[in-house]
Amino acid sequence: MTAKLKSLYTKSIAVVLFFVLWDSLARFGLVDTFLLPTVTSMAEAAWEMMKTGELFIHIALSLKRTGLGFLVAICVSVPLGILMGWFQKLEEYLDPLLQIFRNTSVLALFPVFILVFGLGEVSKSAIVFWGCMWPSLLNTISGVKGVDPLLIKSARSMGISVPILFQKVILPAALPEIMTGIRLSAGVAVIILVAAEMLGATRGLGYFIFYAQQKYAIPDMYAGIVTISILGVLINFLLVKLENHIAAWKRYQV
């Protein structure tokens, strides 16, 4: 068995055991199958929705809303975090406001976003943007502030300009923590969007789960929940691959 196959086998054991336990509880009558259907019935419901294309429509709309809010949040939070991490005075002025914003429940602000942007697509992407801002921003600030001062001092002693200092020293050193913040923001984006779609949408995975629960289509509901989990895992996997690609130098660290 190759190293990759062994790693995949090790990582999949817990997931397989979870689904075996789930199926066993339902199949042997240990729980009410109305509340927890078998894995087979859930998979059949998902397959039927894939054949009709209904599930893919909901996935596409959710990814569109999530992607827009997430990308805008990263484009704002990472540069702002770099500035706040580098300029101490700027952080001192903005930090109290930052703490207020990040400790305010995102979903509690959803009525405000509806009032401002309406019930359309903009309000859903806007609330995803708001929720994604803070993990990425805080991690970027922490990453920039955590750069080894000796690296900065050594680079400055060679007379390099500030733009080159950021490009060659600060950003590479802070990148792992920045990417961690981006991955956290991606997870938050999915959670927030699903909740927002349950409240004000006619399409999307959040709407689909809520609608399935309302009409007591429980296998469909669980199929939607598992689909969201799979999407979250795939997004995290892609972000980890991106980090490994742009920070390949980490492999050669002693």
Second form
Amino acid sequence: MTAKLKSLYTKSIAVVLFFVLWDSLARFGLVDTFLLPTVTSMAEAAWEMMKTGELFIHIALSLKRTGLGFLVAICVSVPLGILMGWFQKLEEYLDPLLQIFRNTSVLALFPVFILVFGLGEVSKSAIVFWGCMWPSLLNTISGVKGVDPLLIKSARSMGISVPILFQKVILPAALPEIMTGIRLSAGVAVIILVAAEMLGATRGLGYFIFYAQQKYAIPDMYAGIVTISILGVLINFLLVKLENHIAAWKRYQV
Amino acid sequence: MKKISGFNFLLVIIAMTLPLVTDTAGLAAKSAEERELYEIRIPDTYDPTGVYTPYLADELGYFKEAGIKPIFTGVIPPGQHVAAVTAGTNDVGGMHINRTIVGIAGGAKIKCVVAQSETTADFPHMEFIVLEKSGIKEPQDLFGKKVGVTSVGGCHEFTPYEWLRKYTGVNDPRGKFEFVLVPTGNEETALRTGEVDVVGFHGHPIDIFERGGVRVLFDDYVVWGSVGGATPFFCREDFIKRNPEAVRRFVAAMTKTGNWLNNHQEEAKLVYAKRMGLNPNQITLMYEAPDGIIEPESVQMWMDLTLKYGEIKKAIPLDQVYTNEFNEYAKGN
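With the form predicted alone done, generate the form predicted in complex with the partner chain in the same format.
What follows is the whole complex; the chain from before opens it.
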């Protein structure tokens, strides 16, 4: 067995077994197919929606909403996290408020979102934004705080200016943790979609799942759920690639 | 031969034992058979201010009298009642007949056994509300407007559709106005902030009318008369087969409660408010179908509507949707 095949086997066996298990539970009547349809009937439903193009319309709209919310969240949380990680005082002042925000359920905040953002596109992205903020913010703070003081001191002893210090020492050192935060945020963005699209949506994957559930189109519902999962996996994969690319220095570390 | 690694072996073991843990749901029902009192697992209500007849039956002692021990299993969103009963985590569920029909068409093995509410002019199943100052007065004013609903399908969609169809002569009302999903509990905010022009409610939202500035645009009574708002309780088919006596007792308790409620509305508010820890004038009443009889016309009408608007592909025989055979008042019919 070549190494490549072997790694493919290692990576896929659990997933394959999971789907086989799911399918046989439904196929042999161990669970009611009304609650859990066979994998094949789900795949059929997905195929039908691909043929009509319906699925892609939902995916496109959902990607737009999550993408916008996620990008804005990253643009806010990473710079804010760097500032809070660097200026201890700032963190001491802001941290309690941010902890309260972070632990406030988006679902419970629906009235506020409607009040401030209405029921249009902005409200959906705003919910994604809210969910995405915290993992990347907290990771960025701890990444910046966690940079080895020895590195900072030695750089400073060489009379380095603060902007260069950030560029050459702090950001590269904190980058892995920042990237982890961004990946966590991306995961949240995809998961929170279902909640976001309960606000005034008429299209989108989250809406579609809710819609299929209300209409008891159970295979369709699972097709939507699995589509979201696949989307999440793909986004994570791309972010890992990006991370490897920009944090290339890690490979040369001893 | 390739050696099976410990990890893969573990996966196989997990795969083999999983089916064993999935079929424990039926146990509770079976052991109830031998007891004096039948335990029946009933969902709690998601709407604390609307009279929920199982609570009332409990308060009035009608469950005990019928030989039933109700077990309230927590709030289950109406949309999940069919799933909860099918999965065997609940013995009864109840929601609008149109959802039950679509569930059965989707493969749920359930059947309605006793009616709950029935629409009257005073107690409609749904009300569609606009702001007092809104320009929407006639059915045709609805064209191009935004209608906020908490869920899609069924009465949320068909009530405004049929209102338009009946009073404006439009053949296909779909797409003539826009539905906007509003999370439950946020209907009033959406209406008052102008995000939607009309908002649909189940029952009559007393508190919103108390705050004022709103009026009823139409309700399901003006659309269908009394057959619009049937919300019968259903059970799983094999539960009915195994426990016909439990079903009979449950039906008896519910019909007695329903009839009592219709004849003692003010008293019902007091009893109910006490249970819920609320003020009696916060309680929304319903009118219960007399003797808990499920009316074939109502089932047929919703069957036709779900077919017409494409929620089900072909009609289901009515006797697969409901039965009145456990209702003593239906004897002789």
